[in-house]
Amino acid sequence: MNPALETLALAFREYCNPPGRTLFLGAEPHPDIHDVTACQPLKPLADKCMSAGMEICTELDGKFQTVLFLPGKSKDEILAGFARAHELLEPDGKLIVALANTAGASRFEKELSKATPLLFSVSKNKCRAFSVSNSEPWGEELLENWHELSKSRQIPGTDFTVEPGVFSSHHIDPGSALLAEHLPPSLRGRVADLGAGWGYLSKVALGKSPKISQMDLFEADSRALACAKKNVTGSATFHWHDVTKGLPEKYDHIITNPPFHTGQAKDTDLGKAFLTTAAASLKRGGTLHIVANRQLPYETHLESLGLRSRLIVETGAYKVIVSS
């Protein structure tokens, strides 16, 4: 289990009874964590949290006298948060936030307390849960700050709309925009970009290709889901969707930039489980584009499944794969 998760549940046992109405950012089902009103916006956990009982809420209503947090990794995702949590907290309501230590714990802390004072921290699992109330006013000019970072920006130089904690949220993923460059012009039919993130491939495919009649965007992240549907218009529809689970229909072709980070095998298999799932939802003739860390074993994976693959470009830092 989550240590992070684990530090804030702890910190949740011991200092927040009763609770009464709890909302819990960045959720994940633990048995101590109950009775309240979950914000996950990550497809896999959110199903995780919805099969230990926990109600799954996208439009949050009313205040809440605790709020739990369970942040991401970006540093914009994680002040935004702050500011956000303080929105949604009762006069006298209660903020926990735990944190890995090497997520920078100690750091996000500092921050927090320079708005108001700690009412404790608590370490443990090389973990930190660290708790604020909203019983005294908190800095106006730092939750101003903070409210700034949970904006809706632009990529510079570009017409997408990104928000904080999303993938790629400050630039075009390089690997994205190889893929960009060589998906051919003739796409044609219905075609599927599997975890679509805010939109880059499709709304490129789309441009290139005239012919694609259908776009399919398969995104784990309903905050960069709700970026696409800004970035991409004309005939596209949206799916909330773990791509692991498979897809509802058969495609003419796939593209995708699977999920991959340092090369680790948990990263390689979350890769090999999307190149399984695109090779199951493609229609005899179709065709599979991937751009991937260009040390990924993929075509190997890809062999397994039944596909040729030819290697379109390679750079030195990743390949462009075609499979059919």
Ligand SMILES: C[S@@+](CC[C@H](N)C(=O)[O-])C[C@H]1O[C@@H](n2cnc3c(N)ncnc32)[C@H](O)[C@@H]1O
Second form
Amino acid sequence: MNPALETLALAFREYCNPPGRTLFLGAEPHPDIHDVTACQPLKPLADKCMSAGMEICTELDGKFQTVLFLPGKSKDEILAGFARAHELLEPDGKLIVALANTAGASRFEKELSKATPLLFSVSKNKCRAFSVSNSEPWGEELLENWHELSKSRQIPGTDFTVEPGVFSSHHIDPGSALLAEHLPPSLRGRVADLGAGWGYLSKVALGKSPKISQMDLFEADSRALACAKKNVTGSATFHWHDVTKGLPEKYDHIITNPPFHTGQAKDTDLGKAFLTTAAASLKRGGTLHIVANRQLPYETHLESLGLRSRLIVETGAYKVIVSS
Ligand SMILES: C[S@@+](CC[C@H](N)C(=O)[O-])C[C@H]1O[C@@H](n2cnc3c(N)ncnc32)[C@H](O)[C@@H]1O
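If the one shown is the form predicted alone, what is the structure of the form predicted in complex with the ligand?
Up next: the whole complex, starting with the chain shown before.
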């Protein structure tokens, strides 16, 4: 289980009794956290919550006595989350945030305490849970700055809209840019973009290949998908979907920049699971267009799935492969 979740549950048990109406931002299931309004933008985690009997909310109404916040890794997302929690708290409500020490727990605890005094802080499982209340006023200037971070913004020099916390929210990912440059203008029929993010690859593919009849964007992060809906126009459909669970249809072409983080075995597994789904979802004669970090052993995995790979281009950091 996520150790930050364990630490959050510990603080919740200890300091929120009774918790009153409770909102859980970044929700994950835990036996000690129930009867909460749960928000979770990531489909695999939202699925876990739902399997555990939690309902996922997309629209919030009213205020909460307790807000639990288990943020992702992005600084902007965390600070914007503090401001969002403040807006949603009852006048005497309580916010509890939990983060791993390696994710900057003490830095963000300090940051939050600049707005309003800390109520408590618990260190356990190499994580920290810290809390503030809404009974004292929060620093207005800081709140305003944090609110600013939550706003949609544009990738400089483009008209792509992005939100904080989504993949590559400050620039076009260089790997994706390399794949985009090497996508052929001959894609046709039904195309799927796996891990479509805020829609960069789909938009380029649709612009380059006029014979694409339908582009299906599959993405786990509902915030990124909401941006993709603004960024990609034309024959496109948008699916809040966990790609590792397979696709509902088969495609003439698939494009993907699979998720990974260097040095973590489980993240290579996620990339491989993407390719397994892609291989199972190609029509006969279809092609799979991939960009990956150079050192990732995807060709061997593709071979084990019965696909032959061709290296299209390699740079110091990335490679583009086409498999069929
Ligand atoms: C390397 S990024 C590429 C994003 C986008 N294609 C681009 O070029 O900017 C990988 C994307 O996969 C998404 N992702 C991660 N796990 C996923 C899953 N299980 N199912 C679907 N999408 C997932 C991430 O949210 C992220 O947007």
